[in-house]
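Here's a solo chain for you in structure tokens, the form predicted together with its partner chain.
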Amino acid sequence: MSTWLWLIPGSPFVGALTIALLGGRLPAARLPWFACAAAGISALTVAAAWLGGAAQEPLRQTLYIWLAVDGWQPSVGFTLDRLALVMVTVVSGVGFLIHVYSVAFMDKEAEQRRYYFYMNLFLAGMLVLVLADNLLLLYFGWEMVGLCSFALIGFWYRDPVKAAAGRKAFTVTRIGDTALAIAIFLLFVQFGTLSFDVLFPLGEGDWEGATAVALLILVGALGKSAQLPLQVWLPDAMAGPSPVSALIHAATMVTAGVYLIARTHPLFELAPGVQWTVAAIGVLTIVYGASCALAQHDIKRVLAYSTVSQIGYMFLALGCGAYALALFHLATHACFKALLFLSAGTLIHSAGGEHHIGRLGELNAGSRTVQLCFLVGAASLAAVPFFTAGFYSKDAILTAAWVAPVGGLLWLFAALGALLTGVYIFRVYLTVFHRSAEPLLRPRGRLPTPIAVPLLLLAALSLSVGFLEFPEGSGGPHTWSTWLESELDLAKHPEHHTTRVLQALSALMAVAGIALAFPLVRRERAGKSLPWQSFLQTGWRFDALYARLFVQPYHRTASALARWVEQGLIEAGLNGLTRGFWVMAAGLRRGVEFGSVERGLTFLVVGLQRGHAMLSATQNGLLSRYAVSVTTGTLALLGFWLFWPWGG
């Protein structure tokens, strides 16, 4: 099986290359199915890996040495252990379903070649990221998914706002990426290797650099996973097509930060302060995202802020050492959030591109199937007790948070988030689907199969995945955490009584949240808005703040450098120098040329004239004087030859 490991990221990679180089030759109608096949082969290989024993023993494959300098040889090599197996299953599974969905969703688009190229490339990058056996290759995948995210957010690039959203996403995540890069350098300098097998476990000894490195890795994760304070790019990223939002900005890429921290968790255990920070940022983001989601009118922006908030739960779990639970929530979230995005996309599509929830409700464009799927997704997101996957994964995180340092406070924030989650998602559901007035659009007929099948499959998963891990203290199976135990330690939970109380409270929160949505929607229909509506709708005004703090000063610095240093100092200095030479030349011309040289020449000329006059005097035509001169001269010469000691 190991020899086929490369096929998991390789198949979509080859797909992307083929689309890029030969896509023009393929018939346009075949192109989507070709891309689906590339994604499908990848998913099939993952399935084969499950059957082939990857669930027990890690599979490894090294393709070739990437760089080799001075004994350090990072390779292009893959490791499929249990942690990676969870990730590749989610990525290739959801990825394949969304490729299939795209076939029907994007069929009216003109530039499908570009779309499927980046979709396939994204899958390849994401799979490289989770399969990489060293940090350098992980970074490769990390950047590749960032690129695809950029390109797909800006897929409709003719709209400058959408193109700018892509650029913003790339730039903000690059800040995190740079922190990650610095962490990689520090690890390399300290240990001389970047291979996970050698780096982790770090051994028993303390390493004082651990805090700095863990912090830098955290910043990298915050950027990719859109957590405070680097969350600003994700709501704007909704400019991309809905399947892209579902795949990249909900199910897979944005959870890369969670994967990264889970993969490097021994480092965080050496730095408890940083680990607690992970949890603290998590709970702050939960409340932040949920509160912003409350005030959005764009259905996709609600889901975007919801993603920000839900990833906060995963960070909370990571910060409490409950890595397996973080992954569990990652998996369930991938299902129900992809489901929500895909049903929202279908809805928007049939409403002719309308995003506003109020008007979507008036149009009443959703068919029964879409409504049902959205309801399942919303229920799972709100963690409706017992039936939904979201309940099992979120509930476990909440109890695990209780035992962390300052756990009570963490729990309180997380529970508040759980309450708000129910409110905001059911606000959307009720506004969009339960409109008493006469519908403007008749619900269409059957959904196209490529759309219906992924929706129904994801709905089924959103209801069933939770049964893998029953709540702590109950009699049900704990398949998930026991299976991952060999790689990720078990989460700690409070004692039996407390656990029970907490579980009951959080279940109550979900139900209370849903109940609160009803009066809220009624209020909104009456035309009243939330308090602090605009503050919440603009995401706590982070964009304006960052524009003032960073963007504008950066541009001002660049302009100032161009004006003062480049033009004012260097160019002006050079001009001054040239000018100095010119002045010197002019001065020389005046002083030396006109003064000394000219005067000297005048002297010379005058002297020559005088001399000429004197010489002319010799040529007076008197023969006797000529004869005297000739004789004197001859005598002198003779005397010279005869009597000069060295002469003759």
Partner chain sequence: MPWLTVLIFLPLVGGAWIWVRANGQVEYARRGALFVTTVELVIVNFVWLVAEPGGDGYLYIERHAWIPAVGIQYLLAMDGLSLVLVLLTALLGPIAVLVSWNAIQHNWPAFAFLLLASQAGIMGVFLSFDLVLFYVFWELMLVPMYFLVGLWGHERRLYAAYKFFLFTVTGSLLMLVAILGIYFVHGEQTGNNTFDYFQLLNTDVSGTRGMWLMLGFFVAFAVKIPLFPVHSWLPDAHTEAPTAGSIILAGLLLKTGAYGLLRFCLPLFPEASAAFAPVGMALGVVGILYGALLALVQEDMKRLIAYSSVSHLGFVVFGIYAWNLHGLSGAVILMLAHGVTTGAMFALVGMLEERSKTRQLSEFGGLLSPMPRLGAFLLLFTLSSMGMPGLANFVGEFLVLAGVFQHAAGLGVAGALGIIFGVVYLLWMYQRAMLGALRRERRWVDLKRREMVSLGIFAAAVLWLGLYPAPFLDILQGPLGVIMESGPHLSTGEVSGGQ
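For comparison with the form predicted together with its partner chain, kindly provide the form predicted on its own.
One chain, no partners, no other molecules: that is all that follows.
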């Protein structure tokens, strides 16, 4: 089985390459299904890995040595251990369902070739990130998903708002990407390797640089996973198509930071202060995201802030050392949040692009299937006790927080987030689907099969995935959180009676949150707004703060520098040179009649003037032309440097 590991990321990568090179020759109706087949082969290979024993023993494959520099030979190699197995199952499985959903959702889109190219390429990059057996290859996948995310968020780039959302996501995540790159450099300088198998045993002893490297990795994770203070890009990223929101911003890319910390957890254990910071950021983000979701009227922005909050639970688990529970909640969250995004996308599509939850309720656009699927997703997100997957994963994290240092405070913040989660998601459900003058369930037209099947499968997983068990030799079946703990070996558990009390309190929070949603909806229908409505709706005004601190000073500085370069250097220099030649020509004219010399100088001056005019004409503000000019100049310089010795 290990010889086929390359198929997991390789299949969608080949799919993307084929769409790019030969997509124009494929019939338009078959192109979406070709992309689905590429994603499906990846998911089938993961299923075969489960059957082939990857749940018991890691599978490894080295394709080739990437490069060799002074004894350092990083490879293009993959490792499928239990941690990676959970992630590739989520990424390939949910990714395949979202590809199928896109067939009907994007069928009227004119630029499907570009859409499916980036969807396949994103899936390949995410799978490379997860399977990589060294940090260099992981970073390659990390950057690939960042690039594809930028392209997919700004897919409708002709709309300036959507194009700006893509640029914002790319810019903010660059902060984290830069920090991660510096961390990789420091690790290589210290240990001379980037292989996971070699690196982290070296890091088990005392190392004074562990805190700095762990902090840098944390910043990288914060950027990708949209956690405080780098969370501002995710709500605006809802500008992309709904399947993109489901794939990138619910199930895959935003969880890359969680996977990164879990994969590098030995470093964080060497820096307990940084690990505590992970937990603190997690609980603050839980409350931040949940409180902001309460005040949103755009259905996708509610789900975006919900994603920010739910990833906060994963960071809380990571900070408490419960890495297995973080992966457990990652998997359940991928199912119910993808279900919610796809259900919301179907609603928006059937309502002609309407996003406002109040108007969606008035339009009465939801079919019975969509309503039931959204209800299942909402119940699992709110952690309705005992029959939803979200309850088991979230309750386990609350329990782990209780036994951590200052666990009472962590638990209190996390429990408040659980209460607010029930309020905001059932506020959306009641506003959109439950009108007092109409029955709760209303039949509508039949959904297309490519939309209905992924919704129903994700709904089933949102209810059942918390009950999965795995064989563990003679020890009998294990829940998959304990199955993961056997490899990560870090979670602490309170006494049995304490666990029961905490579970009851967690269930009470979920039920209380749902109950509070009813008076909140009645209050909004009466025209009354929430306290601090504007503050919460603008995401605690983080965008305004960052604009004042960073964006506006940057624009002022860049504009001043551009004016100085254009006017002070280019224009002044050319004008001075031109005037100098005119003076020289005039002097020669008054002195001796030089004939051809004078005419030559006059021709030179006229040429300089025309060159100056042409240079000024190139300052047209078109970034694409600037890029062509820079690229052409770079190639010319490289060609001169490479071939000049031969010409000499």
